[in-house]
Structures are given as C-alpha cells and as structure tokens.
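The form predicted on its own is given below as one chain in structure tokens.
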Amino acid sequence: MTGDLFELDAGIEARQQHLAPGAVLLRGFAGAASHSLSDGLQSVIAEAPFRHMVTPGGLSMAVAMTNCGDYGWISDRAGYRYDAIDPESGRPWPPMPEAFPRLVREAAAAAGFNEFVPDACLINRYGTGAKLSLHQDKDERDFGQPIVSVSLGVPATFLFGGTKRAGRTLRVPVQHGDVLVWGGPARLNYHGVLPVKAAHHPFAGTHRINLTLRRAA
C-alpha cells in the first residue's frame, strides 16, 4: 500500500519536510554546493570507477556503485559488508572530498543530529529505469547515527517505509539538491527508488547520482 506525499510541483517552497519521527527531507538543502560536489565526485570515480556489483545470489545490480572514505560498502556472492578495500583495485578507497562530510554535518544538524562524523559514502549512480528496491541499511555498526542521503541530478520518487517491508510507504519526490536524513526511531526503516524515468539534468546528464554518507564503523 502506498501514498502520495505530495505532489511533484507542490510544497517545494516548504524547506523541509517530516516524513516520519527521525526523518526529514530538507529541500534544496545541497543545491549551493553542486560545484564542488560535482568537483568531488570526479575526483572519487577517476580513482574508483562507477561499476556494477553482483548480489550474494548473482544477479547483476541495475544501480552502478562506487565509494569514498574510509569504508566502501560491497556486495558480492559472499554477501554484504562493509570493507576498506576496493576490491577491484586492491587499493584502500578513495579519501572522502570534503564538501562531502561539511554538507552532511550541516544536514544532519538540521534534522537535528548533532556531531554526526560520516566514515564512508556510497555514491549511486541511475539510469533510465533503475529502481533500488525497499531494504534496511543494517549493514552498520552503530544504529545510532543517522544515514544521510543527498540527490543530485534526473528527479526519482523516494520510497519510505516503516519498519516493516509489507507495510506502508510514502512516495517522496525528490529532486537535485534534496537532502534526506533518517535516524532514531526512523534508523532502520524501509526505502527505496522507484524507476527513475527518463530525464535530463546539467549534474550528470540522464543519471540521478546518490550520495549516501553513514557511519559504519
């Protein structure tokens, strides 16, 4: 079951949005940053390229990945983890840029989590089409930092649910520069993507680029 939680052209102006206790989409939040974001982003995928990591049953991942930080979240058929080498080049990760943890800190305080110290960041990378289906970031040491999670690029509909999969989602349209951040009560909720539809941003083209920065040590 799902539900709208408002309409794509509708309460933009409203800066920030509680979706749950412990989540807040703070709109626009990332947008004055976009430069040196984007400076940032080059600089982690010449050293760690985008790439697509197969699940522990061996499908092919429809979202390319990659990391920076002093942890890279991986999955392979050995499962999901957290490692500080990137397997594919055999060499650490690369350092976070950083705009990266300056922007989240601020986010976070936003939403009202303060001295959240990021130790790694996931950058997802959607084409036309790619979806992330409802899951739990579990993968953590520590449930009580927050996860912070900035879009950039094509829009895409944000999937929050609660702390069950079957149970009821709102679908949050989400758009360059919004920033989610989830914790607390709302730490280990359900969320996703749904298919990103066909679109063109100056960011990164036809892509929706994901930042997800946590604390997983």
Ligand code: MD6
Given for the second form:
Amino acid sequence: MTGDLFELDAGIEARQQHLAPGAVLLRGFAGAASHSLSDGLQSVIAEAPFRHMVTPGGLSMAVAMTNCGDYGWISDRAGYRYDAIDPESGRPWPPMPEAFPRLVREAAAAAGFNEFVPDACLINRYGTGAKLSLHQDKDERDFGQPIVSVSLGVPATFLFGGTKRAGRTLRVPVQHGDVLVWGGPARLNYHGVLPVKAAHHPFAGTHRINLTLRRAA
Ligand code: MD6
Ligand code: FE
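Given the form predicted on its own above, I would also like to look at the protein as it appears in the form predicted in complex with this ligand.
Zooming out: every chain and molecule, the one shown earlier first.
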C-alpha cells in the first residue's frame, strides 16, 4: 500500500519539470481535457478562422493565429497589441470556451500561481516547418500574472531562455497535452518554438496547436 503511494508520488514528480525559477512544465496535464478542448477550439474557429497576421515589418507570419476571450493578440503594420475586436470580422472575439480557463487555472495553481483568471487566449496553428523566433511577451499590462501555454497535436521543441536574448536556452520537447507555465521571476524570459517537424497526430493532423492564455488587461 505504502509502496503504491510512493510510486504515485514519484509519477507526479516526474511529470512536473522545473525549467527555471517560476517556470514549470506539466507533462500531460491537458491530456484528459483533450476532447473538450477540441470542441471549444472548433467553436472558436467557426467564428474566428485562423489567419496569417502580418508583422510590423510587413511579413506574413508562418504561424496561423486566432483568439478567443475578452482580448485577442494581434499583429499588423501598426505593431503588436491586444484588441477586443477581431479585425477580420469587426466583431468581438468569440468567448473563451469554459474548458480553457478551467484547465489553465488548475495548471497555474499546480505551478504555484493561484487565482489565475485569463482574459485573453491566443490560438496558434503550426504547419510543418513553422517556427516562432525567440521573443519576450511584454504586451500585457500586469507582469505579476503568469502565462499558461497548452501544447496540442504534433510534438515540437519549445525554446526557453532567460531574460536576455543571448543567454542559455533550454530545448524543451513538448507533446500533446503538455502545459507550460511561466511567471514570477520567469515572466519576461525569452521563448520560442523550433521549426515543427513533419508528423501526424489525431488531434489536428499534421498541425501543432498551441493555446496561450494570459491576463492582458
Ligand atoms: C507557442 N507562442 O506557440 C508560443 N507569444 O508555443 C508564443 O509564445 C507567442 O505565439 C507572443 C505572441 C504570440 C505567440
Ligand atoms: Fe510568447
């Protein structure tokens, strides 16, 4: 009996990987919610389809994006920012499906950030070869709030660095259902995604889907 408990504890520990002070990888944390996340995703993209936004420099982004929640992250010739209105439809972004904030609130708490209430959910879709260059998330108002990133579909390598671009960068393999939480001293750490390799996963075919939930306002 005691042996079983110890094994269970060891299992939970092994699934929580500490990346840096304030940054935790929760392996498989979203696995059980996969179906409700998929249903929620379908309802969002029916209202606000994936699109390739343009960088301030005028280049089309490799990652296709959409949003749900009170605010959406957008990029165009004017810059990066959050907006309550989807520029494609002229209407507010679709509401966040209930499963999203429920899951990320639990994930944030498991990582030590209690009472996380996101108001913005960016949804990224990576095709084969798509990548995201190292960057910091600094378009949000309150850096006291963490960021919760849910990986779905085909695997990828997440890059997690420090507060300087030139610093050491961890290569973190992320799979369907893995949840990354970073906040506190890691809130402004550089991060990115290496080019996604050709693969197939029942969740979204050849795509990697990432949900990034934040408190924007
Ligand atoms: C990811 N995305 O897709 C992580 N940050 O796994 C981001 O870190 C991100 O896609 C800021 C703005 C857009 C993004
Ligand atoms: Fe980011």
